[in-house]
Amino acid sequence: MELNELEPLDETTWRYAPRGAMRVPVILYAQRGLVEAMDQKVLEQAANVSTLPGVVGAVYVMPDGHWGYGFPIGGVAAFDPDRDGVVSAGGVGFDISCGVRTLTTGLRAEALADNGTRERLADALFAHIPAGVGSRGRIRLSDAEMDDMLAGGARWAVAMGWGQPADLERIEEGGCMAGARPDYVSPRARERQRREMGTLGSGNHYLEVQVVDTVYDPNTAARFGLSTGDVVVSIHSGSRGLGHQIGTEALAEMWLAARAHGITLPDRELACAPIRSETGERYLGAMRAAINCALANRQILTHLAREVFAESFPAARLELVYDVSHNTCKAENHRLDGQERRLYVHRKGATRAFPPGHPDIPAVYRDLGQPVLIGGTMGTASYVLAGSPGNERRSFSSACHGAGRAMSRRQATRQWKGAELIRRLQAEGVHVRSPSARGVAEEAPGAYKDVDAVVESAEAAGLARKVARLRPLVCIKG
């Protein structure tokens, strides 16, 4: 990205002033090297978002930002319904409520020190947890069960026996997104999901067994149940085919709605509708149902992981640290121009990171700040962060969600071969299992930005602070 049009406010904050049809500035958070490495289209897309009706504050780009569909991935924008604000399916993404949950196991690294032990665990997890494009699970939902799942999220899953009530205390929204409208979810979206509950999916989705290799904030880490040498499990997955179908259908409807409401779009991919319109309300209801689908899906995946660990390590106890989503639009209270307003915050490839004391953080963590889970990719680190004080005015209390891609999947497959990559990672102590060698190549660690630099930028910018670093031992890849 060219820096000559950006005003550096400090070492990690860059401002692109409004021009043309822009209503608010664009703020990028990243170290200089990360900004220079970003595609110019990231800035173009963020500037386009800033032209939409009702956008307030600024359009923010997180340190892992890269260009996506309509909105940049790593993009955050808030819209005020009292100022004709809009909702955009492109500002949420196709994998609605894709997110990460991390669980402690009670095991220490010594339990997995032997390569043979890791091999057996990798094989057991891969055999038990469906992964890959079009993967099907053991669960087939009836129409009534589908409605209950879309309305109940992880609460439904726990009630069905796939978890424990204590899990719900450590999930955003208490495990269930209010305002879901299963009746707004199309028959096609329902059919795509009927056999996909309890499946990882493909792309960058994974289940990883990791070890805590560094603790930065001992007090917060201890409260999260983390200490150096602990074995943990992280699950990255979303709303699968249902969320993709909802996004696809909504974009077509919003293109027509935008024209009907006289909204000028700089890019068709930014199709949107007024929040207070029939199209907007229908999308929000369906999107919230997809959030519940993702929460239920990760809950079932947790249950499957617990079954494997119970067989392989009877002493293990998988307890949830937290579950966060990073493709959502949520109505939240934020102070704007000295007044508290109800805003619709789009986070596409960005994580909600409420600061200490925020009432929507579970009581057990409220004084610490919301846990923020940053996913890695097979051979790289993942991180646990916590929301920083004052980040509401910096980013509507948002942070990054991962390393962010540095090259396209097609470019990655030209540079790496999946089988060779699996062998190399195993030599480094990371045991990868995947139904697709091509999928492994697409997600090669080298295809992503330096996650350490991304996290350093997020902390330096005051978005979230480092708590612990996690290193992979086993990766089940979609």
Second form
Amino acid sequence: MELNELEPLDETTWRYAPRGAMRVPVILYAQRGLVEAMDQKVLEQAANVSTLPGVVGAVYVMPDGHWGYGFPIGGVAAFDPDRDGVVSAGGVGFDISCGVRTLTTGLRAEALADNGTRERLADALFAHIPAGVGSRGRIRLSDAEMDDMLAGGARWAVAMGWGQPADLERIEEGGCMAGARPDYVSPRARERQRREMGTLGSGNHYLEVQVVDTVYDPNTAARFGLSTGDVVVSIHSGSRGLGHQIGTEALAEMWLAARAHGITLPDRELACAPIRSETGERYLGAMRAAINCALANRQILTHLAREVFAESFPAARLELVYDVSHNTCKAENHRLDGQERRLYVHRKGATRAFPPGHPDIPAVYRDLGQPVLIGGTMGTASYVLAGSPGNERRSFSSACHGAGRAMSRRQATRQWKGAELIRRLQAEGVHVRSPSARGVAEEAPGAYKDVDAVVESAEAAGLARKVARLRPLVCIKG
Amino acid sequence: MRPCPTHWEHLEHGADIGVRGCGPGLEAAFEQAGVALTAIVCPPDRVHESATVTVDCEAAERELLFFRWLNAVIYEMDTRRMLFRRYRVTLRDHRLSATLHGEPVDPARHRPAVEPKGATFTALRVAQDAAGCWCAQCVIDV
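What would the structure be for the form predicted together with the partner chain, given that what you showed me was the form predicted alone?
Time for the whole complex; same chain goes first.
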């Protein structure tokens, strides 16, 4: 990205002043090297978002920002319904409520010290957790169960026996997104989900067994249940076929709705509808149902992981640290121009990161700030962060979501061979299982930005502070 | 006038993959884009033609029709757990009907790499060049 049009506000904050049809500025958070490496399209896309009706404050780009469709990935934008604000399916993404959860296991790294043990655990997880194209879950939902799942989220899953009640207090929204409208979810979206509950998916989705290799904030880490040398499990997955179908249907519907409402779109992918319109309300109701689908899916995947650990390590106890979603639009209260406003905050490839004391953080963590879980890339690290004080005025309390891609899938497959990469990772102590060698090559750790630099930037910019760093031992890739 | 070779290709995108199908007519371009979609998952020649599925969709605009066509194929791939090697498309006014030839996913033989989640409006274009050849393209979210 060209830096000459950006005004540096400090070492990790860059402002792109409004011009043309832009209603608000774009603010990028990242150290200079990351901004220079970002595709110019990121700025172009963020500037396009800033032209949409009702956008307030600024459009923010997180340190892991990269070229998406319509909205940049790592993009945050808030819209005020009282100023004709809009909701955009492209601002949420197709994998609605894609997210990460991390669980402690009670095991220490010594329990997985030898290669044979890690191999056996990798095989057992890969055999038990459906992953990849064409995989089917063991659960088949009836129409009534589908409605209950879409309304109840992880609460439904726990009531069905896939989890424990204590899990719910460590999930955003208490495990159940309010305002979901299962009746707005189309028959085709339901059909895509009927046999996909408890499946991991493909692409960048994974289940990893990790070890805490560094603790930066011992007090917060201890409260999260983490100390150096602990074994944890992290799951990255979303709303599967249901969310994808809702996203694609809404995109076409919103394109027509934008035209009907006289909204000028700089990019068709920014198709949107006024929040207070039938199309907008229908999308929000269906999207919230998809959030519940993702929460239920990660809950079932957790249950499957618990079953494997119960068999392999009877002493293990998998307890949830937290569950975050990073593709959402949520109605939240924020102070704007000295006033409390109800805003619709789109986070696409960005994590909510409420600061310490925020009432929507579970009581057990409220004084610490919301846990923010940063996904890894098989070979590199994942991070646990906590929302920083004062981040509301910096990013509507948002932080990054992962490393962010640095190159295309095609470039990655030209540079790496899957089988060789799996061997190399194994030599480094990371045991990868995947139905596809090419899929592994597309997700090569080198195809991503430097996650350490991304997290350093998020901390330096005052978005979220580092708590612990996690290193992979076993990775199940879809 | 130069001939219009029937072919497909993938386009670069930062996070996802673009598909482009080209041919002498709109129907051939749509068919080839279908093959490009399969090739996101695995090499199309790994897919046997043991079953057929029919698909219908419509849209008043050509590009919206292409978007709906690819999403209809993705829906069939996902709900039937199938891959398709060959596509036969017929267009009449704003309506598309197609026959998809393929088979259920066999993870051991197909080694599927990644699942297409949905067609997007990014790089969406359906156009005829000066020589009269048609190409249809867009980015697929994976």
